[in-house]
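Heads up, the chain below is alone and in the form predicted alone; it's given as structure tokens.
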Amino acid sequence: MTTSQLKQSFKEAYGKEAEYVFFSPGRVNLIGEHTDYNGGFVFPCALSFGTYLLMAKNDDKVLNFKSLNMPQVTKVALDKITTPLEKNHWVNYPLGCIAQFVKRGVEITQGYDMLIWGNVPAGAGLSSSAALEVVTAYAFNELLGTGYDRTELAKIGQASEHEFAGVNCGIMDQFASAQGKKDHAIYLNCDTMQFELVPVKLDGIKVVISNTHSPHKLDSGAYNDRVAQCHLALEQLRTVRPNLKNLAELSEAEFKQIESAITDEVAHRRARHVVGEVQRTKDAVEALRKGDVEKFGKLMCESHVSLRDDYEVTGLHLDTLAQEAWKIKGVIGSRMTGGGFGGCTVSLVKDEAIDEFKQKVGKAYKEITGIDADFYVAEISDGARRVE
């Protein structure tokens, strides 16, 4: 939808004009999966699609939330901001962000009418939830004049997901949505929050996102199980390395020296993925800096194998898309992206092979799963911003 169409929808919903329009993007992670909550490195970029938030002040001492995907308006009184709604209610994502301002000592006395619409494919693992959180945090930061920087806004979004949505996510998704820059990916140390914007120069190659249409649900428990398994591995490693802060501190060589301390076989595999994935991410970014896109692609494929075998977050749909992509001559690399359990793959595909990629991968995927995949040629975009 265009901004003018969204404004018309706002007027139809609330009987008045929108005063503000904000936008925050979804993201795709090129490499570095399930490392963020383990203190490791990630390498995401912001996308051109995301979530729009239109707002106007009201005199009713309430926050009114409406999504164009939902028929009803959800009302929350200003004195109820810090209380989550029932589990799985979509309003918990923006409401949790607003609650974080109150927790930081900010007084909210002004009511607002809000309309939300996004064009991030639902359930695709491209961080529609983070886009919603960050656009809310960005908007209230501006309207309340709180002056938080983009890193703090990402933390506000993460805290909302933890406390109101019940997902123990890392910081990557919110950080990418807040800090994204056109034609750059974000090389982020999730432990220190230090980051570098690295130019993504892919001469004759495009980033192609393939949607399984097998929706992932991070709040289903499997994601939180992985977090707990990594924590168990860390606790067992601390019996021989007491000062170990997180799994990502370990090099692969160091991990091999002490891995026998992990007595739980599942936790051991989870930890092995994390340590290996951190190294792959470092190597991939270095390869990109040197213009070695072939090596970057090889590391993407290795990442998928580790996520399939050691982290067990892929499944039939993601594996089929990745494995069929690997058969195409013009594919440099392909892997699942996001939390897993459905969602999307991300591939580097030579321009001349994109049509063949869509046709052959799509055909094989339909034959194996019975589902039609969708393909998007990604544009790397800027982070959260005010549109009008």
Ligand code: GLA
Given for the second form:
Amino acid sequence: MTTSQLKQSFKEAYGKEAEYVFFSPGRVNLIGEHTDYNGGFVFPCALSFGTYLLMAKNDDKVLNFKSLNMPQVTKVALDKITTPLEKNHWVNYPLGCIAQFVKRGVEITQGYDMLIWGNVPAGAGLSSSAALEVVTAYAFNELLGTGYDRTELAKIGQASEHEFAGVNCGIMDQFASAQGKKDHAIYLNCDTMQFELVPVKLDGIKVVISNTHSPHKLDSGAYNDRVAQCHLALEQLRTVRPNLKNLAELSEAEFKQIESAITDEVAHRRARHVVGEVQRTKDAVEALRKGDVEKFGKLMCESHVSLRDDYEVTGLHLDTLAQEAWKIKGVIGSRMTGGGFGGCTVSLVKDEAIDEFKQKVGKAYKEITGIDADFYVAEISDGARRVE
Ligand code: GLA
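Next up, the form predicted together with this ligand, please; the one we just looked at was the form predicted alone.
Below: every chain and molecule of the assembly, starting with the one above.
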């Protein structure tokens, strides 16, 4: 949909013109998975698809939310902003962000009519929810004149996810949506929130996203279980290292010295993934800086194996896409991306191999799972912004 079509839809929904149009993107993570809530490094980039938010003031002391995918308008009175709606209601994502402004002492006295439309493939694990959160935080920051920086907007989105959606996620998705930059990946230290934008200059190679069309179930509890298992590992490691702040702080050698303190077998494997993944992420960024794309790709594949065997967040669909991709000569690397349990893989593919990649991986995937996969060449784009 174009902006003018969206404005037309706004007019049809509310009988007046939209005054503002905002946009915030989804993301794909190149490497550094399930490290963010362990204080580790991540390396995501913002995509060209994301969520649009059109707004106009109203005189009704009410926030009206309309998604183009839903027939009805959801109304929330201004004095009810800080109360979540029923579980799994989509409005909890934007509402949770607006509630964070109130929590930070900002008074909201102006009502708004809002229309939301996104083109991030649904359930693909490309952070459609983070895009919705960050576009809301960005818009209210601008309209309320609160002056929060983009990192704070990401934190607002994350808090909404924790408090209104019940997912104890890390900061990566919201951060990428807020801070993304065209043709750059974000090398973020999730402990200090310091980050660097690293150019993704890949000569003759594309970032290809493959969609399993097997929805990732982030709110299914499996994600929160992983967070809890990492916490258990950390607690047990603290019996021998009382000052340990987070799992990501440990080098692989340090981890080996104290890993026996983790008595829970599952928690031990989760921690081993985190420690290894942080090292792989550091190595991958260094390799990219040196132009060693082959090494970057190899680390992507190792990341997938660790997520498959130690972290157990892949499953048949993601494994099939990644493992079939590895068989193709022009594939530099391929791995699951995002939370897992479905969703997408990310691959680096040589230009001349892209057709073969789609054809062969798509065919094998269909044979094994009965599902048609989808493939998109990623356009690495800018973060949240006002469009009009
Ligand atoms: C989801 C979460 C992120 C991150 C990834 C895994 O996308 O929202 O915070 O933990 O999973 O890396």
